[in-house]
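Taking the form predicted alone, here's one chain by itself in structure tokens.
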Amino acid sequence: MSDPMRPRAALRTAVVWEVLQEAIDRRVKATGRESLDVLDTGGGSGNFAVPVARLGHRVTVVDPSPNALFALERRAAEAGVADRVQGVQGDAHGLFEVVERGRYDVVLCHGVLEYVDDPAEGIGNVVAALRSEGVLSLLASGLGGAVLARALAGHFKEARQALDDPDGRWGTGDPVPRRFTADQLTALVEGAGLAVAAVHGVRVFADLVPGVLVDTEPGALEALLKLEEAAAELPAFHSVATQLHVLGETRGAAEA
């Protein structure tokens, strides 16, 4: 299936979607079940949950925002997958107050670790939601991308502050509480007992290219998407990506 989030928004989601879809397809083949149980922590209005449900899977979205869950319900209904999408209010810290441990084949943890008080605890919780053979899709803000963006905008002191700050923040006005390097994220995943299957840089170029260029130049959007996909797996570009995506697998899934 082609990326359902094209065209413009695909610059932010295409790489993650393609990796996630391939991982889900592998789980389908490994389990012999056409429909998997998927948990989307911090899934908001369903940017990933609804497309996953359209593939035929059952998705539970946990999010602290009632407004986001209302938007999710409406979006799922419009997509014709309301029977396969369930939204519940909660967060990673109190995850098992609203969902069961060890129930899910795939867990999405996108844009969550930046905001939890203890990232190791947050990862531990979402991993505990996986079945003995399962897959984690982890997406978090990258330190290098923020440093590069501040520097290119002429905010050199802020770029240096982000580089030196333990949480990767460029100042008190920074809306992101925490950023990560690829090594930090892989260490968290491995510390939670998973094997790291892949690491991808996300939005390596998309946030730096002027939108008017992408929107007006014939073929520019498709070419930029292909460039993002080509650079995503190259470690040299992980250090400048706006986001980092780590695919983790339980030991059983990794050996299957």
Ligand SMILES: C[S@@+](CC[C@H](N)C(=O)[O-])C[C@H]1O[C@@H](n2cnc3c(N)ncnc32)[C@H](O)[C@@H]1O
The other form holds:
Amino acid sequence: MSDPMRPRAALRTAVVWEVLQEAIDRRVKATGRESLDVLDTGGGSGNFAVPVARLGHRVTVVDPSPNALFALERRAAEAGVADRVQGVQGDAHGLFEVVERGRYDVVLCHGVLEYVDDPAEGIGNVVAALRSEGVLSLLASGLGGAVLARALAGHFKEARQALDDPDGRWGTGDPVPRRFTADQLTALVEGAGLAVAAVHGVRVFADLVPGVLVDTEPGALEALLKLEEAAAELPAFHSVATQLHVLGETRGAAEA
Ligand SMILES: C[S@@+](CC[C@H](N)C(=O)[O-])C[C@H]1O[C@@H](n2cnc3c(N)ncnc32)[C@H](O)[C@@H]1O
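The form predicted together with this ligand is what I need now, so please give it after the form predicted alone.
Now the complete complex, all chains and molecules, led by this one.
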């Protein structure tokens, strides 16, 4: 899915995309329908929505930002999938003012729980948009990754503050309102009534490695991508990942 002009972008998205694509493939097989209904809550300018539409699925993006929705429309048109991508202005809390409950096979909630007023209510709404058999793809900022990054940059007091802060923030200048541990995210997913199918650590190394090492050494990017993929599955690395991905399934889908 990553832009071939920006191969480093793959470092940020490859693990999530791999897991998501496999989950979508399983849903296609289980439902016998080639084209699924996908909801991307806080989908922004379509980093995931557009590639999912390119697989042949119908994607509704709900996002509060008119600018993001404008960029989404342009991007979908450029990718030739404008007929399969619908952008709607709205947010996770008022989700059912703009989309139908229980209508989607797959729901994405990527980089949004950090910003909503109430994560439990937000994820509850996102999950309520699923059909009785469906899959949730949840991506959120990891607490440990932020602590590690601040410490390695020499900001030891900020690293300590993030560690102690209930929201995992390193200070008033921190642009991210809230971060999560893997346990907190899986508890949110289970609290919304889903079974946790998988947890992956995302960007375990990518944000810590100096760019020059990746850009100048032949084969370094590919090797780092493979390392990210291997570490993503290992619980030991979840606690230091920049982001955490949780795949949730309705009980019906988990048994399918
Ligand atoms: C970090 S961006 C992630 C965009 C996209 N999901 C991705 O993975 O590239 C966060 C997005 O969440 C949206 N957002 C912020 N608050 C939200 C809310 N309460 N409900 C839904 N989306 C929200 C923002 O407008 C923005 O597009």
